[in-house]
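Read the single chain below, which is given as structure tokens and is the form predicted on its own.
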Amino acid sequence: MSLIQWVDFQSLGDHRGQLVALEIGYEQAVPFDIKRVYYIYHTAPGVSRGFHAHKKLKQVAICISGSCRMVLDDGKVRESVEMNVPTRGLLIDSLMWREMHDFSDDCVLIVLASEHYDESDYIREYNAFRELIKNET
């Protein structure tokens, strides 16, 4: 089974340009009640973020401009995506590696969290990552 799960935005647009809408409620695309949100722009050239995983927050990343690459792994399986479409969020689930890369000078990507901040919630050590994958089996 893939990491990569996409969730698809609907676009709605005319000649002006388009739009895409993030509703919370009935039939909402994210699969979360979504609790915070933030965006990383203006990453200096050869910076990769992320590097952590969380023990309960659940994500959808969006790169609404340019492009970035992310890097998922689950502790057994680690997979990389290019992220340049705007209408599409990668979930991310909780206990899941996250690394960013590669971005764009233009990149902006914004996420939407089901949590709001919550320091303990990061595992910011690979090794203690794999050890809690590795006891959670």
The other form holds:
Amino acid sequence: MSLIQWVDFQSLGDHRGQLVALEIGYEQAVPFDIKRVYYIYHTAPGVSRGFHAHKKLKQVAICISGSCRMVLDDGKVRESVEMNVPTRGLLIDSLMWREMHDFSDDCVLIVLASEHYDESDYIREYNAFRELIKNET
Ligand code: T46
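The form predicted in complex with ligand T46, contrasted with the form predicted on its own above:
Time for the whole complex; same chain goes first.
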């Protein structure tokens, strides 16, 4: 199965433009309770971000402006996907290495997170991630 799983949001657009509502609770598209929202913008030219996995955290990332490329790696398979559709969120499961590359100047990436910020949930060494995955399976 592909590591790339999308969550689609309905656009409530009309002749004035587009609008997407991220509803919490009833009929919400995101497959977890959202405890935190953050966004990444004005990424400096040529910079890549991420390079970590999370033990518990699940996230949905939506590129609401511009574009970037997300790499997901579960320790066995590595996949790369272009993020440039404001109505599609990329599900990033726990124990998934992620990297973000090729940010356009106008890229805004909004991220919905299942947990509050917790630095101890991060695995920032790729070898440590591989070891953890090996012990989990
Ligand atoms: C992820 C990718 C997609 C906070 O204090 N609170 C927060 O909620 C977040 C997300 C970050 N921070 C602090 C921690 C660092 O001092 O902000 C600084 C930058 O965070 P970081 O270097 O982890 O940023 P990215 O872009 O490498 O990764 C972020 C998320 O941290 C991560 O969970 O999956 O975006």
